[in-house]
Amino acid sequence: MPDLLESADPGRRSSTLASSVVNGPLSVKEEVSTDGGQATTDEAVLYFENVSKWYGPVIGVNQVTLELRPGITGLVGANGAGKSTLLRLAAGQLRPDLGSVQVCGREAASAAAKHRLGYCPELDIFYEEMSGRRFVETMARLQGFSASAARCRTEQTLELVGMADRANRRIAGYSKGMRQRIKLAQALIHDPPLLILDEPLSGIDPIGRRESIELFLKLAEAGKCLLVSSHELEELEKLTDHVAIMAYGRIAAVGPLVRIRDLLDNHPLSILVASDQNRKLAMALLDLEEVVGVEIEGDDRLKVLARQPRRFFQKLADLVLEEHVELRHLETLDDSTHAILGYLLGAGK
């Protein structure tokens, strides 16, 4: 498995919530104590220093060490791969056996980390005949709110969540995408710094998912700390580039997608290349010791195989300028979470 282990650091913006989520949540004055607040970019929201967890002799997760800051971490990996125990050793739900998990600064399982991180788990577990409106209130009342400022929150998260004109509907009657967004608005009820959000975009129509998107992006604007595992890969690339990549229970990178790509060297990344003269292209490339191989595609293109992509890209610029060649078109690809994912599950094999 290559060692692509980084401080994950997506934190880079801090700036006000747009006034869509300004009047959500975030304007009422809390009437319990929580110690909480908006986590700064100086500190890390989320820390797993050398954590492993065992069910009998099966490990879950691997000596993971991980830091999140305020900004979208994205979580990808196939199934099995430790995602799961990892969102659940976070969320306070497991202990790890080895090693510790603190949300700002707190250990995750005690009660004060709980008031600092909002949960959207997979699986859904409602009273199924309250209403959306009740559920969300009640969540509220759990975390300590009086009758009058857990009615203020929820009709405020609602609306945030898009949920407000149909939240008096029992939510045994809800569709997927509803109980989706039920979900978010628990989660946001008592306005975290840390939201862990288990598949937030299965089941949701592509205008949920758009509206999801852009509300996840204005909470990491506001600076709140967003993990977020998903199998919507190019949903995920839409929301973020920040990505922790875990395969049989490890971090096996961590970072920006294109510096992932970048480091994975031993990895030939595909480009497709179209010129006005393919042929002449095709023999200069071949000298070049980033490329593997070229390969013709149909009668006007060629698929090169290529290491290290940043030296291969400057050397086809001066190659291009040299040659005079005219370039018509150049695409990636595998540079996608999909790729990156298959590339360093193949590696662990």
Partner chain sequence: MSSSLLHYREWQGQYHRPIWAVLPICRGALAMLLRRRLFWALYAFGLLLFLMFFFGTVLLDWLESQVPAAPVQVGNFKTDPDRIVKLVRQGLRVLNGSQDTFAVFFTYQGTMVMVMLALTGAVLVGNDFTHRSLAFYLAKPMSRWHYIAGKCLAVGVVVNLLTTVPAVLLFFQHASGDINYLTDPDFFRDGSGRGPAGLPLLAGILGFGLVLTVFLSILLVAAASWLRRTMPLIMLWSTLFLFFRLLAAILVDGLRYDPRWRLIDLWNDLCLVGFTFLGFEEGAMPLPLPQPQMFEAAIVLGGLCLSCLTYLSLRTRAVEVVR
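Okay, that is the form predicted on its own; can I get the form predicted in complex with the partner chain now?
Partners and other molecules omitted; one chain follows.
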């Protein structure tokens, strides 16, 4: 693991998310605005302030400062990076040894905070003997609803997650996708502003995934804050481009993927280009200060390694117009969440 880890700037609680990436000899801190259709409000829905958590001699989360507003944030990282600890801290199931975690301005472990968050844990086996409807209704009662309100909201939420017609079956007979929906239903039962979802897409079939993603996007549009932990990086990319990357208990980077990729100066962006005049284009590209190198791939393609991708693409557009080159193919090779995660965790691609 290289020395890439730095928590986000602890002092910032402005209307932007603080993103920081410390990469080898370089240390870049930059303010990154939330985007991707995410609503913003003045109050942070979830706020970690210099939070540390130890398990005996092992540190689970190390000086994490993170501020989430309405919208979807993906939480990614290798196994043991501290994602589960972070989620449990957010859900109020863990108390930090140092720092504080707040949900809508309330201490996360308090009842007031728990009325404002819905937690969908990763576990798949629970109350096998119960029917899905009974389980959700019990969770509604635990949430503090009266019996009639619990019944009413159970029906509404089951309808919402598409389980109303199958909710009378025992959970033991549910598929993994159905279990995910039931877990989601119990998290949504009180319509919380913050949803913490641990691997919500795991085990769901493609149609179910699409429906889940649609639902999550709608929830985000409705002004909710979703913190989604997932190993399904491709699916996560469909959900959001705003991610928090964890490694060794720290937030290695947080913000839109494009901006995080921009900050990885040690790893120039690989771009596959094909044009009608590859040699001419290659020579012109090498004159650009952002271009680190150009490789010829096969007969008709160039692989360009470039820093500061945004500026590179602007210059590439100008260059194409000036040189009258016809671009036939343009593809970035390593700006995916998977690639960024690999770079940040020091595993290459």
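Rigid core (definition): largest C-alpha set, two forms, superposition within 1.5 Å. Quick caveat, the model's predicted, so the values are computed rather than measured. Residue numbers count along the first chain shown, from 1.
With the core held fixed, the Cα of residue 176 is displaced between the two forms by less than 2 Å.
Fitting the two forms on the rigid core leaves the C-alpha of residue 54 displaced by under 2 angstroms between the two forms.
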